[in-house]
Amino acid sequence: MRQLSIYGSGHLTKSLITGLRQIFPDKSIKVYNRTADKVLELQTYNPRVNYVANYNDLCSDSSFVFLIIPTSGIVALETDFVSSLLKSDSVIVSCANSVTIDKLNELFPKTKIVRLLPNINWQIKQGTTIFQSNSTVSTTDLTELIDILTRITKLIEAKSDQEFDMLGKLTSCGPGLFTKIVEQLLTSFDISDDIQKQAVYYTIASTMNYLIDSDKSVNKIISEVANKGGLTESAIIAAEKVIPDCFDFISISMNEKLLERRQKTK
């Protein structure tokens, strides 16, 4: 088994750890940041993390190297670092979401790439990642991959920047966003005791269960509960009106600011 080394130590990082623990506990981590403290209270979650001084030490065996770093980070990464990935036969994991496998290539030629969408509930083992590989990446390295993370989380291959950009967007961010959605409701619906939360947490995760698990429509389960003239039909005619524009507001926000990071790679 490769390696496994991080470039990082934010809550991605700390998500990862945390997940892999559960799994490899007695599999080493090596982790550089140029805040080695940080490094140090990740430790907390994970005491199987080591601290490098350099981030070339990161790829010293042949390694998964996670780049849990912003955009920025990732271009100004030297081209000793890319030395040290051939020599090694270490396969970059990029975590960063506005980077595309042409633009990671052209960053770190002839090194084996693995584009991954990191979800923070890695650390529960569940959650969705999305990934796409470069053509240097071999069946043997990627299954090797694939082993590890279908442990920690649901995995789904992107064939385009398009597929990855599109679901990638949700997958990523939608821990953040569908829980502040939920808090809306609750405040909407007047719901602020933590028992009456509770009820409502548990009606939308048996909900999204019985949706993946029936492999029903969402029209058929709509129609399974709304009665005509009844409270649930009211309220779906309700939301026909106003959801559409909220969540295309959303997209469009979240796609200009993927833009803008994409810009920068330029």
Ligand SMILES: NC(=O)c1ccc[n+]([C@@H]2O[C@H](COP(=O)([O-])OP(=O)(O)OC[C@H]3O[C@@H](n4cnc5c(N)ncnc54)[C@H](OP(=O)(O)O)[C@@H]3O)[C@@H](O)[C@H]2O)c1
Contents of the next structure:
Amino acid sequence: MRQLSIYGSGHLTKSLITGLRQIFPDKSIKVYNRTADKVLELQTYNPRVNYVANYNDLCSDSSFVFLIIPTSGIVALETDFVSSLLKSDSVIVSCANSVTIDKLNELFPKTKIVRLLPNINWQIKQGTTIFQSNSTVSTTDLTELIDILTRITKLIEAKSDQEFDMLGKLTSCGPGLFTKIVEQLLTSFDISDDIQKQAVYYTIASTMNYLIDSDKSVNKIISEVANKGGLTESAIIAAEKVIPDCFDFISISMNEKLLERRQKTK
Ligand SMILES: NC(=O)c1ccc[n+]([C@@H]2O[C@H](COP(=O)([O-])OP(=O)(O)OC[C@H]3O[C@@H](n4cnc5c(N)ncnc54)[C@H](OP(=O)(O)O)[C@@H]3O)[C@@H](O)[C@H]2O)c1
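Could the form predicted in complex with the named molecule be given as well, to go with the form predicted on its own?
Let us now look at the entire complex, which starts with that chain.
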């Protein structure tokens, strides 16, 4: 198995190494960060984290090198990093939200590149991750990476940049966005007691599990709950009046942010 290496020590790295500790407790993980102290903090989450003092050391052996830093940091990587990647036959795994495969090919010529958009739920082995790879990555490379990641996240291959952004913006930000939505739900329904909150969380989680496991359509499940003239029907009629505008607004504001970031990397 290739060496696992990570550039960056923020939230997403913390969630990745937490997930990796559960599936490979003995596997050493090289981590570089410009602020070295943050790498040492990561050892609380995974004692197999080893600090390297230079980012070129992330690929001294054949490695999967996860880049978990903002676009500005990826663009600033120097050419000797590309030489080290090529020499060790390593694979870049870029987790930056708005850097396309074409842009990565331009920044790291001839290099094996996988573009990955995960969410923090890989820390509980329930993440969702959108991915794409360039043509330099072999089937063997990709199979090895998929074999590792599939233990902590559901992998979905995007067929285009458009699909990557459309789906990835919701899946990568999902844990934050959906938590915010649930918070508003609790406020509007006047639920503040912890036990009552748990009742709502379990209702949401079990409903999503039912939706996934039963393979039933949304309308079929609604029809199992809503009776003509009843309470659920009144809730759904009210929701239909306000929810479309609310979610359209969120989607449009995220598209604007993606566009702004994309223009910065041109
Ligand atoms: N958080 C998520 O749920 C999530 C999901 C999908 C994708 N992502 C992507 O993952 C990347 C990191 O996100 P995060 O949430 O982990 O961020 P974060 O918690 O803010 O951590 C950012 C990390 O990047 C480093 N960094 C920042 N600017 C840098 C630069 N110019 N050069 C080199 N290193 C730099 C920071 O180093 P210092 O410690 O020295 O400041 C830190 O290690 C981003 O590209 C983000 O789009 C995040």
